[in-house]
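Next up is one chain by itself, shown in C-alpha cells, the form predicted on its own.
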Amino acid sequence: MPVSKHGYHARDMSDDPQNDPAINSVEDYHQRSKHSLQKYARGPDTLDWNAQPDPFRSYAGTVRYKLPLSARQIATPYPDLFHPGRVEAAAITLESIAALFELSMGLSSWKVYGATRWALRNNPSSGNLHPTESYIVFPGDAALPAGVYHYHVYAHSLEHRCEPEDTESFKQTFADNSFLIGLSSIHWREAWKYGERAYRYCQHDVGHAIACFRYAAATLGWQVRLLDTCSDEHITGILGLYRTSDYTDVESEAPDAILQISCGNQDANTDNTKQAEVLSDMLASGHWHGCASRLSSHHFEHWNVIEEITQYCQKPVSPIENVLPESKPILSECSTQLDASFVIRKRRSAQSFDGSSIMPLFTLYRLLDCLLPRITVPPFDVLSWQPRVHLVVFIHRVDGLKPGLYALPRSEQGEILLRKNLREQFDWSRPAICPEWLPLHHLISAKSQKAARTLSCHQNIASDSALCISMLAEFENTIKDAPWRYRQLFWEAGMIGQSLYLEAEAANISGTGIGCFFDDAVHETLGINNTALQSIYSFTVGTAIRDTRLVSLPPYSHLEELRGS
C-alpha cells in the first residue's frame, strides 16, 4: 500500500468490495475478536503486573500551564443541558477551559482499599485503563499562548507541545470564538489486559470521551462538532503523533478525532478539511517540545493484529454528510434538580446490583428518549450521520412493562433492518403506555435474567440489574461503504453508554458498560444469522450495591503537594 507523508498506509481502493483488503481485514478482525461460549478472544495467558501501563502520560521537556479546579463553580442544572439556548455561553478563558477538561477527562475521586490506591475519572474506560489521550489546539490569548497542548490528567495541567512559527496566521485558521480538541489512543493500555479485543474497547472509550466533552461543553453553553471530513493524517500532523523522535522506545498514539468547540453557533455545512490541512502544514514547521513518557517497563506480548486493523481502518478525507436527525418532540423532562457538574463527577461504574429494585416506567422512558438524536441536544448533535447503532433491551424489572425483550431502533432505516433480521416470531407490538415518538417495541415476553447473564460472559451485573441493553450496529453496509467507519460504530455505542451513565446517575441509580459478551450467542438469541447487524456493546442499569470497604478521597488533593502549595 502507498505510504502518506506521516507514515500511514493509504487504503487500496478496489472496484470489487469483496477484494478490498481493508474490508476483508475489518471483517476478519471482527470475527477473530469475538468471544464465544466455547472460547474467549485471544488475550494474554496471564497478566504481567510488572508491565501494567502507567495510567498517566506526560511529556517531559514541556512548559506546563496549571489549570484551576473550576468545575465546582459551574452551577448549570442538569436538565438545562437538554434545552437549547437555556445555558448562556461562557467566555473562553483559562478557567472555562480548565472546567471543560476537568468535567470531561479529569479525575473524579481516588479509591483506597487496604494498601491499594487507584484513580477514577469522569470519562469511563474499559478496565479503568484509559487509553484515550486528549489535546487542545488553541489560537492563543493573554493567559494561554497559541499552539498545541497535551492534557496531563494527574497534574490537571496543559503541556505546551508546539508553538506555531507564525502565531497570527495560526490564529486566523480558527473560526471566531472556537478552538479544537484532539483525541488519540494508546492501544497498548487496553491490549495489556484484553489482548486482541482491546482495539474494540479503545474505540468505545473514544466514543465515551466525545460524549464527555459534549456534556462538559454543554455546562458552559458551548457547542461541539466532530470534524468528520478531515483524515487521520491531518490529525496525526496537528497533534504531532508522527514525530518518531518524541516517541522513541515508548508506546505510540493512534489518531482518533478532532472536535471543534465553539461558544457561538456552528455551521454544520462547513467543510473543515482545508482548516485541517493548513493547521497540519503550519504545525509541521512549528517549534515542538517534549518527549512522551514510557508507560510500561517492558512488553511481554505484542499484538500484531491490533497494528494491522489500525492501519486498515485509517480514515481518509471524506465528504460532508450533514444528515439532520428525524424531527422529534422536545426531550421528556428530567426530574432531578442536581447540577450537571455534580452528576458528571459522581458517575461510577456499578460493580454489582441489588437484584430486586424495580425501575419506574418514567425513568426507563427518559433513559431511552435521551438516546434519540436531536438537533443541538447533547450528546448526539456532535455527529453528522444518521444513527447506525440500535438497541435490544432485556427488561427484568420495570414497573408497568412485562419482562422480556424490547427493541429501540434509533432511525427509520434501523427499524427496517431490525424487522428484517430479527426473529420472525417477535411481535413488534407497542407498549400500552409509551410516548408516541419513542420507537420502543415489545418483541417477546419472557424472564430474561438468565439469558442476559449467560450472554454477558456469565456476569451477574447483567441479570441483577433492572435492565440490560445489547447494542446492534449496522455492520455490513457500514464497512462496505467505508471500512474506517468500523471505528465510528464503537464511538456511537460509547456515546450511548455515556448518555446512559449520566441519566442513571441523574435518576439516582447506576449503570455499567459491558464489553465482555458472547457475540454470536447474542445473535443466535435474537435470530440474526448474517452480518447485517452485529452486537458491539452492552450496558446494564439498576440499583447498585455500594462497596463499603472502599474509602473515597478527593480527586485532586494530591495537587497541593505536586504544585508545592
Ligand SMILES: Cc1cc2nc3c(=O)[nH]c(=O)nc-3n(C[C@H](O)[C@H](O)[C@H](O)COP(=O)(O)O)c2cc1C
Second form
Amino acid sequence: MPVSKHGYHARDMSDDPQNDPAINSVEDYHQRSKHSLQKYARGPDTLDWNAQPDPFRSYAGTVRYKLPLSARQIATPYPDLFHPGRVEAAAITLESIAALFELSMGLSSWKVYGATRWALRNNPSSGNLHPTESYIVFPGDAALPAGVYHYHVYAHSLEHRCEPEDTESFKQTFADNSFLIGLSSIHWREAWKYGERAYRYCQHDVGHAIACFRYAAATLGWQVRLLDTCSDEHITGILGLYRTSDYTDVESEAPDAILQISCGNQDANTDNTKQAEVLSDMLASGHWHGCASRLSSHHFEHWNVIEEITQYCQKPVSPIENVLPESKPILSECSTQLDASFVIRKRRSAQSFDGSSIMPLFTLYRLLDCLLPRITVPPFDVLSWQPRVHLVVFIHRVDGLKPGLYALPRSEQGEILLRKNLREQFDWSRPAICPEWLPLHHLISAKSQKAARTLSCHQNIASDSALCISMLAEFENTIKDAPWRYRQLFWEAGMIGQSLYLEAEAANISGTGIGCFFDDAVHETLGINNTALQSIYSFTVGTAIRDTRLVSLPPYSHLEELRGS
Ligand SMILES: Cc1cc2nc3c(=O)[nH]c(=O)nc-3n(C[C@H](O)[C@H](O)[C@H](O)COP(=O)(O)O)c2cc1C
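We have the form predicted on its own; now please give the form predicted together with the named molecule.
The next block holds the full complex; its first chain is the one shown before.
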C-alpha cells in the first residue's frame, strides 16, 4: 500500500471486493472477535493488575489552563434539549467550554469499596477503562489562546499542546463562533482487559463520547456536526498524534473524529475537507509542547490484530453524503422536570435490576422515539448518514405489550433488510397501541428473559430488566463500499446507547450497555444466516437495584489540593 505524509496508507482499491485486503481484514477481524457459546474471543488468560493502564493521560511540559466547575450552573431543562430554539445559545467563554467538557468527558463521582477507589465519568465506557481522549482546537480569545489543547480529565484542565505560528491565519480557518473537538483512542486501555474484542469497545466508546458532546453542547444551545469528509490523516495532523517524539515509549493514540461545535446555525452540507487540510498543514509548523504520559509500566501481551484492523480501517477523505431528511412529527414530550446537567451527571450503569418492575408503555415509546433520527434533534443530528443500525427489542415487562421480540428499523432501507433477513415466521404486525410514525413491529410472542440472558454472556442484567435490545448493523453493504465505516457502525450503536442511558435516567429508571454477547447465537435466534446484518451492541433498561456496599464521593474534591487553592 502507498504510504502518505504521516505514515498513512492510501487504500488499495480493487474492483473486486473479494480481493480487497481492507474488506477482507474487516470481515476477518469481525469474525474472530466474536464471542460464542463455545468460546470467548481471544483475550488475556488472567488480568495483569501490575500493568493496569492509568485512566488519566497527561502531557508533561504543557501549560495548563484550569477550567472552572461550571456545569452545575446550567439550568437548561432536560426536555428542552430536544426542541431546537428553546435553549438560548451561550456565548463561547472559558466557563461554557468548561461546562462542555465537564458534561461530556468529565468526572461524575468516585466510588469506594473497602480499600479500592475508582472514578466514574459522565461518559460510560466498557469496563470503565476509558480509551477515549478529547481535544479542543480553538481559534483563540482573551481567556484561551489559539491552538490545540488536550483535556486532562483528572485535573479538569486544558493542556496547551500547540500554538500556531500565525494566530491570525489560524483564526480565519474557523467558521464564525465555532471551534473543533477532536477524539482519539488509546486501544491499549481496553486491550489490556479484553484482548482482541477491545477494538470494538473502543469504537462504541467513541460513539458514546460523540453523543455526550452533543448533549452537553445542547445544554448550552450549541450545534454539533461530525466532520465526516476529512480523513484520519487530517485528524492526526490536527491533534499532533503523528509526532513520534511526543509519544516515545508510550501508548499511541489512534485518530477517531473531529466535531465542529457552533454557537449559531451550521450548514450541514459544507465540505470541511479544505479546513481540515489547511489546519493540519498550519499546525505542522506550529509550536508543539509536552510529551504523553505512559499508562502501563509494561505490556506483556500484544494484540497484533488490533494494530492490523486499525491500519485497514484508516479513513480516507470521503465525499459528503446528501441525506434526504425523512419527515417525522416532533419528538413526543418528555415528562421530567429535571435539569439536563443533573440528568447527565447522575447517569449510571445499572449492575443489577429488580426483575419485577413493569415499564409503562409511554416510557417505552418515548425511549424508542428518541432513537429515530431527526435533522434538528440531538444526538443523531450530528451524523450525516442514513441510519445503518436497527433494533430488535426483547420485551420482558412493559405494560400493555405482550412479552416477546419486536423490531424497530430506523430507516425504510433498514426495514427492507430486516424483513428479508430475519426469521420467516416473524409476523411483523403492529402493536395495537403505537404512535403511527414509530416503526415498531411485533415479531413473535415469547418469554424472552432466558434467551436474553444466555445471549448476553449469561448476564442477569439482560433478563431482570424490563427490556433488552440487540442492535443490528447493516454490515455487508457498509463495509463493501467503505471498510473504514466498520468503525462508524459501532459509533452509531454507541450513540443509541447514550440516548438510552439518558432517557432511562430522565424516566427515573436505568440502563446498561452490553458489549459481551454471543454474536452468532443472537443471529441464530433471529434467523440471520448471512452477514447482511450483524449484531454489534446490546442494551438493557429497567429498574435498578443500587449496590449499597459502595460509598459515593463527590467528583472534584481533589481539585482544591491539586490546584493549591
Ligand atoms: C461499550 C460498553 C459495553 C459495556 N458492556 C457491559 C457488559 O457487558 N456488562 C456490564 O455489566 N456492563 C457493561 N458496560 C457498562 C460499563 O461497565 C460501565 O459503563 C462502566 O463500568 C462505567 O460505569 P458507569 O456507566 O456507571 O459510568 C458497558 C458499557 C459500555 C459503554
